[in-house]
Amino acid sequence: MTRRDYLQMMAATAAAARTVTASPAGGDADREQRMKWWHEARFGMFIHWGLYSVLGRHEWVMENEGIPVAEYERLAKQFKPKPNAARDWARLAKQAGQRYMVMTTKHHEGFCHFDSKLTNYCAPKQGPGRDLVKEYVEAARGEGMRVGFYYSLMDWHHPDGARCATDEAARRRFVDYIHGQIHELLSNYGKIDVLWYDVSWPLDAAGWESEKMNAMVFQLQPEIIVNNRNALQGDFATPEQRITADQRAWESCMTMNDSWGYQRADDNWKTPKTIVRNLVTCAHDTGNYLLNIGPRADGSIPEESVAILTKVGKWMAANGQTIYQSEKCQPNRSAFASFSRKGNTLYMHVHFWPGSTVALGGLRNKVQSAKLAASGKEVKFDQDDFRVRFTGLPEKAPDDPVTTLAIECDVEPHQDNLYVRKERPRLKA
């Protein structure tokens, strides 16, 4: 299968998903109060890490490569990090301003980082030599981080991952598998929040049993959330190398340049500026941003990494504020800015700065101030019924990677650009 296989089954795995009615055993009634936090959080950190790091090209290493199973399992004795890595990862993730994480438990290669009853390939039993999601969980929680697991269902190593399709008994052995997996994870590490399914191929939400699956979840984690990757809606959507609003709540996760996995010669990075856009992107329709790095063998962090989150947590530290506990923002055109919203104060992100005057055609609300967000210094403005025009500002971009505006309107913000093309006077012929 090949990495444009695999979206093509997401997308059809999300269509499918939509059809399911089934809700988790949590139900709606408790849905909101769960998903509070992490509707106020909005950015989050995603770790990919596994044997395919030892490799160093790209997480479907296995099945890209074609490497057999017996040749792939030895890469499980030369896996040996360094203790405590996922220290490094959640201060990092706390300095960027990421108010939770999720790690790969175990990855479409099979491997479990967590101590297993029902596999010898996990990381006490082999290299590591001893419980990796332990440590994660430790050092998440000594940071203030709500913790994650993604967990995969497909499973390129276990001997019934593909036969379970065709082949009942071995789809009963592999269910019980996976379900066993789950069941240990979320019983031997505390509070759980988020259970983070991946890939459900080759088998439906029937083969899956994943309405079990589900109950048995919320049996366990009673405050859990849940995505929506196991064929069934869960609680929310995740769109993948994208960024697409859900009627429903949504994530959407991301690669800092095109790898999941470490890949020694991916150089494709990400600005901090496109991160930060992408993380308004996010806000203005309600949306988290999980924003993945995948470590290395050792669990260091590749340093093109560390200087995109630490540049993206500098902007964070001063205008967080725009971020967290957004709600749902009408405003979105601009030739050079991006917005979201709390209340009546509309947040304008100029990404692209066009100098001492910042202008917004088509606001239909009255402003009653205006200031830099960053540093809390008052802008002027004047405003007539076509637009609002910010005078008086640097001609070079006064925050870095980008400066936003704070606008206090008198009533929540609207934005009506039809109006300025129909209303506005025009020159008569």
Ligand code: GLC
Contents of the next structure:
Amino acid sequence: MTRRDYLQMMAATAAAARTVTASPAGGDADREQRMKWWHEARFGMFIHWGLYSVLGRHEWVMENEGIPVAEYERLAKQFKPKPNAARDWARLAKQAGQRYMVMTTKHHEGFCHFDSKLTNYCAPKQGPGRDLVKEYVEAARGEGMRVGFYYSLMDWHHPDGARCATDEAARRRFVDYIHGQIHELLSNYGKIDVLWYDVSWPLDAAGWESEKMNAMVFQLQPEIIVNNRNALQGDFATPEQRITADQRAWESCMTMNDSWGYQRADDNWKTPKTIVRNLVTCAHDTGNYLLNIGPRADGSIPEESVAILTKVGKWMAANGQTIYQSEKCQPNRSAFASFSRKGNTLYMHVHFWPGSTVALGGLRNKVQSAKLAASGKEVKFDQDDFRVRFTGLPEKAPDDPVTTLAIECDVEPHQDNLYVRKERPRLKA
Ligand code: GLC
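May I ask for the structure of the form predicted in complex with the named molecule now, the form predicted on its own having been displayed?
What follows is the entire complex, opening with the chain shown before.
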């Protein structure tokens, strides 16, 4: 064997080993390493943007209103976003304390924001006249954001998108198309951090050839993480519009009003307080929060979303240390606060401020010191077997929309409300 042959063989062996260990079946150690940044990040921005943004009546408008393909297609010529709109998204995400972004590269409507050799129904060949995924990737990276691609498997535009379920030749063509586009997305934009599949209708894992799909993904992007919506488990679960902890890694995705895509009349906005509370609820159980914006067709972000995220960002700038890298937290019981934890520090996030004294029942460990998380100001306290009271606080909540106490404990904080119920002396001394 010549030295050249030997080196080639070694390179091939190493590449094969990489493919194997990088696959989602490649073991927990590999997964843990790939997901480290994501677990620490806690907070990301979801972006739903497409031809539906031109109509402004929700991203399901094509199906909900029964719009024929030929009629809907005309929107592709009308879609003319301003240059580099994604820079505003990325700046806002950074300001909000979000650490990663996930943009719809193709939603159910089938229109592709990226340059695809497999279809003309894509941004460079239609109204935009340029590659919008490229702009997005550059904008996100420019602000130090991790980059995610949402990609819908379900496709209302592709001629084989429905009949693939009953016609093998159609399935073959359609699955080649989908795999081919994923190949393009993960080959043409440098390092991608998250692949966020969506809606696997009308096929199952066998029909989609999902194992092969993921193997290709990990071969192209060995450090990527993938979600569970291509009919496989993937790296993380995706509870939608609700916050439910999972045994495994999870990310709750949520709209800021009631629509993912731009819907001009949807005014059901969550308050900044609700967003912060949701973020804390995720952090409490070590989940992530992927919060959506639905830009208009020109790429501008609805003012309400900007206002909400700006306010959340102010809070994150002062309190982010209570969210990023949070660890599983046990204390949970209060009618006016929620909790997160890092090491022996319990963060008590008070959303309904009770006044100059803030009390917590059932904490079974010793408090050593307390302060306001945002300002670092010391907080006085007294503690007995059943409760701890933080005293001398302002009558009005010092921080908006949530005031957080950082409570340093002697060991990992633990709350036991049953202890209070059973053991509290019931007779006067
Ligand atoms: C659902 C909806 C879709 C949205 C997605 C986000 O699957 O069909 O419109 O993109 O949720 O999680």
